[in-house]
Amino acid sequence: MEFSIKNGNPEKQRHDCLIVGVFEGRKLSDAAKNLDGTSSKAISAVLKSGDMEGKLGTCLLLHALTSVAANRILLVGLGKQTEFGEKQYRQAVRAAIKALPKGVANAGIFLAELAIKKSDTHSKVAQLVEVAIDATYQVNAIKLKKAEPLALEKIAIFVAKTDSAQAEAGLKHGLAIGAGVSLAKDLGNLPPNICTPTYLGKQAKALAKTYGFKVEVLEKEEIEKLGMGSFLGVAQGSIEPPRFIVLQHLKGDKKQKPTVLVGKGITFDTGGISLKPGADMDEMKYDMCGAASVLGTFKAIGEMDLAINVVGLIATCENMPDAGAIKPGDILTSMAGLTIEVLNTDAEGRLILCDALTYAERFEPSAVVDIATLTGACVIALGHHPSGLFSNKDALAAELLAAGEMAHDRAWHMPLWEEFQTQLDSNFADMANIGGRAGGSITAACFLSRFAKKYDWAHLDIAGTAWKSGKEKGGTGRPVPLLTTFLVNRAAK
């Protein structure tokens, strides 16, 4: 789909459809007023008939208005004008894009001109593009009968001429994040017999070729030489070989210490010997969404050519119940030399991440953020709206929280208190890999924190936000918007 920035009066635009807003109380936006005046109050007449009140997200399609060049006008409800903010704006954009008739190939949208407190044209255009890309995303994966192709090919975003430069910058930003989110969705939605560790390695190499990243994809023998015994312990139950991916985007000052993103890449999680229940186990193909979000974020910053140094680390394998798989009671030796008693093989994400966190030390990072579909306990604690955020540095946590608010991809700061650490005590090793049912997402983060003592570190538990179940089953692409905004803010400093 092609986006463009345009200026001009709405009545003169020859589009298949124009989108304009109406606030509650049938109060017209400026663009709608313009069309209303040109068409001899045709919009006012329809509203007075009671067909639309302006309730947020409602839509009404009008045809062939007098003296209006566009074939159709789509009115979208904006809700109460006194309450209109970025959240309502995004809802209105999504509703309008979804409501466009199937025959519309090119649309003009007059919503980025709306006044929103603490939001400029750059932000409004970027959000509009992100939402439009998300709203038109199609899951085709490997269907023989593909979804019907979208007729919508072009969207023109209208802004005041004086705001054109801001709008163009916002367009580039929104397209980059939209592309990154779409990649993360695509990877998550693929079946696990296709999206294997080897496949993720190939995707990383393809990104590197496109955007000029440095890339290494380490195979089993190289991983063994590094001493990643914890990671390899998880991988040993599968015939699919593990991969350790290292991506480097080095566009900042040579003296700048990199920000490191670490992604959990379990391409399928049966739970291993501690086998999961069969119901909904197919959704465990999404256990690599942390890895997908790192690749999606790299695509976004590659599109932006962001002036910052970023390293992406992805530990990827399957967790299977083969005869050679690790068992409850086994003890693994991590890359850091710490021993781990495996009490539950379904707590495998932390076992691969801990070695990746140790590997991150060699980059002398300014900060490390790991992203993982780590615990069902986080879903119980926070539901499906925010990601869980844990950190050993409050300033880093504040950066990520602020980025999440800006990106409308929110996280919630969870405790990482020393009192929880004792739940990981083991009689036979330096630590156990689980700490019991109480505070499960916290003890998982406590486990990871033991391997992240040499730098500022944060952990995002995205088990509740990385995908949706039910009728809308599919990857969400989160937290690519949060991570990209976090890096954009760091680059700006």
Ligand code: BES
Contents of the next structure:
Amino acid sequence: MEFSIKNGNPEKQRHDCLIVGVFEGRKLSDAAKNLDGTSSKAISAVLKSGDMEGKLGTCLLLHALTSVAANRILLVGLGKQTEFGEKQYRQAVRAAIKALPKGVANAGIFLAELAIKKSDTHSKVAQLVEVAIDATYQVNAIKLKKAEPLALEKIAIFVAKTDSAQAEAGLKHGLAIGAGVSLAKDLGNLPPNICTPTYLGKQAKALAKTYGFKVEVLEKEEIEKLGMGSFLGVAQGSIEPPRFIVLQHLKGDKKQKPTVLVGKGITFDTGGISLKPGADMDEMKYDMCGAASVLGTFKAIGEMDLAINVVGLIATCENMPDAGAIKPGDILTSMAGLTIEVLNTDAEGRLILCDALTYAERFEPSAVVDIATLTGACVIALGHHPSGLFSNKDALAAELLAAGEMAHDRAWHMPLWEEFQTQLDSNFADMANIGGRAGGSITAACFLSRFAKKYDWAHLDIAGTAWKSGKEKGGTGRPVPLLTTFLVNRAAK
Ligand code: BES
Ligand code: MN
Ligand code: ZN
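Can you switch from the form predicted on its own and show the form predicted in complex with the named molecule instead?
After this comes the whole thing, all chains and molecules, with the earlier chain placed first.
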């Protein structure tokens, strides 16, 4: 899909369809008023008929208005004008894009000119583009399912002439985040027989080539040399070889300490010998969505050519039951030298991440953020709207929370109190890999915190946010918007 920024009066625009807003109480937006005037009150007449009140997200399609150049007008409800904010704006944009009929290849949208408190044209255009890309995403981008090609080819975003430069910058920003989100969705949606650790390694190399990142994809022998005994313990149950991916985007000052992103890349989680129940097990192909969000964020900052130093680390393998797999009771020695009693082989995410966190030390990072579909307990605690955020540094947590709010990809700050740590006590090793049912997402974070003592660190548990189940099953691309915004904010400091 192609986006462009345009100026001009709505009645003169020759598009297949123009999208204009109506507030609740049948109150016309400026663009709608304009069209109403040229069409001898055709819009007012339709509203008076009772077909539309302006409720948020409702849509009504009008055809062939007199003296209006465009073939169709799509009215979209904006809700109460006093309540109209970014959230409502995004909802209206999404509803309008989804309501466009099949015959529309070329749409003009007059929503970015609406006044929103604390939002400028840059942000409104960026969000419009992000939402439109999200709403029109097709799984067939990966060519495994034949779907009808998207009818909609072009979207022109109308803004006031004086706002054009801001709008163009917002457009670039939105396209970059949209591309990152789409990549993360694509990778998540791929079947696990295609999206293997080897495949993720290749994707990282392809990204590096496109955007000029430094890249290393370590194979098993090199991972062994590093002493990543915990990561390799998980990998040993599968015939798919593991990979450890190191990506570096070094566009900041030479002396600037990098921000490190660490992704969990379990390309399929059966649970291992502590086998998961069969129902919905296919969804464990999404257990690499942390890794996908790192790659997606790299794509976004690559597109933006963001002036910052960022390192991406991905530990990726399968978690399979096999004659050679780790067993409950096995003790693994991590790269940090700490020993881990594996009481449940299904708590494998922390086992691969702990070694990646130790590896991160060598970059002397300004901050490390890991992203993982880590615990079902996080979904029980927080549901599917926020990602769980844990951190050993309140200032870093605040940065991530703020980025999430800005990006409409929110996280919720969870406790990481000392009191929870004893749940990980083991009689036989330095720690156990599980801490019981109580506070399961917190004890998982506590486990990771033991390997993140040398730097400011945060952990995002995205088990509830990385994909959707049911009829709408599919990757969400979260938390690419949060992470990208976090890095954009850091680059601006
Ligand atoms: N990948 C899962 C977490 C998960 C489960 C995410 C369901 C989304 C939906 C993780 O590896 C896992 O299996 N965690 C266990 C930990 C437990 C054994 C302590 C869990 O959450 O049940
Ligand atoms: Mn598991
Ligand atoms: Zn897992």
